[in-house]
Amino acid sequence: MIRSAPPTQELLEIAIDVARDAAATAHRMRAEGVSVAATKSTVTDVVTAADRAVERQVLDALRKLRPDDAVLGEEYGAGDTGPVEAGGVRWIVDPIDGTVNYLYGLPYCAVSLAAEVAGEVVVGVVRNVATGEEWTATAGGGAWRDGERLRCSTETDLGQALVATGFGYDPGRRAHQARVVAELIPHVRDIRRMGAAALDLCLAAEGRVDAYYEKGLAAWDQAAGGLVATEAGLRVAGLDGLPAGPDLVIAAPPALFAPLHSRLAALDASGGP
């Protein structure tokens, strides 16, 4: 059955109100004392409590507004959702992205939501936790933080760029990761890791950083943001004409990709474990 898409304005508004109810729980819960529930792929990639309540409450709520779509979380994958239906919608969802950062009581953590249709993302909400700062995008409508139109940096050389990246958590990643940052970092103004793809993403949107770049990332990671990022003036991307994906995601001004493309490639950013 092929269903015609809802209107991205409807799926906006559902999105931000989900969003938001579902920092608050994070926040909340955050408040009153968190501990790690589980790991996942090594001991120091955790799970909260938290993380799966937020994400049962995301389901819960897009089940109860739209009881067709589909769904994709990081806690719980798929979850009971059906497939995709042609013309349907597909959420994805990060309950906590930046976990560590939330168990540490580090302001840097997010929930991520998006919305794609026909393999398309085309509404974006990534709210920060601890600040409350939300950034939203549609697809060809712009990106926004809190009712100010976003547009990326205009720094044209990659020498005075500040470049926001990110680790995974197997070991011999971190390790390959380190020398590519190692190698990188003298060609750049500077490097910033914070542990939070999404925010990482949505800061690049409005010249915060100039630049981002990371391997590992899921769909939850960089759904949200990407589009945030994209709709600012960012091109995101991988490498050697690959979409962005668990290889590569680049994130950076036009006059900046090339030469950011070409110095990650160069260092095998994409590979390693």
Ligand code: LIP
Given for the second form:
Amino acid sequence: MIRSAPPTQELLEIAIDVARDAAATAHRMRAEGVSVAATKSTVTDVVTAADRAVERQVLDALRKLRPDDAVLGEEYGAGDTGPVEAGGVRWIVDPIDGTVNYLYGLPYCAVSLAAEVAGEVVVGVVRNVATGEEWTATAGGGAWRDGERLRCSTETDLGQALVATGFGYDPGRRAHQARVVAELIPHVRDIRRMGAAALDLCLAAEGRVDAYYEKGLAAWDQAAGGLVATEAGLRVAGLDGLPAGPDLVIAAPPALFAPLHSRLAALDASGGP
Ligand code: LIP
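Would you mind generating the form predicted together with the ligand now that we have the form predicted alone?
Below: every chain and molecule of the assembly, starting with the one above.
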């Protein structure tokens, strides 16, 4: 059965309400004390009880509000929601992006929630758990932070660009990524590694960094922040015309995309383990 997607505004309002409640839970649990509940790909790829509790809260809320929708989350995958129906809505959630920052009490971690219709992200909400900053975007409707319309950097010189990036958890991948950033850093203003892709994309959306790139992101890391970045005027893509994805995400203003892409391609930024 092909379902008609609900109005974008309705999905946005749901995403905001659910993300705010989820961020409040994460904030409360952080204040109560956080510890590692489990590890995933490596001993440094940690999960806290809050990651799990927040995602379950989001799943429960979405099931009540939109029982026929599908959900993809970092901790529970597709859960029992099953595949998305043609024309249906799939929610993509990272309950706490920047989990290591959350574990250490660093104020740079976020709830990231996106709604996808027919394979296109149409709504995105990113909320910093520590500061309460909230970024929203709708496809074609612009990107906003706390009610302010966002426009990305107008920098045209890569050598003057502040570039954010991140590293995976696998030691072999990290070594390759370190080689890439070591070769890139002489050609940009500076590098920032802050630890949460969703927030990095949102800061790029408002020009608080000029550009961002990273290899190894999952859909939940980039779905909401990628829409915020796109709606703020950044080009968000992978290498050689590919869409942004696990091989590489590049988010840059139009004038910087080509020079940054060229450097990253030459450095094999999408390669390695
Ligand atoms: C994080 C990403 C970040 C990356 C970190 C980590 P997590 O996601 O948002 O960009 O550099 O290594 O993968 O694991 O905190 O959800």
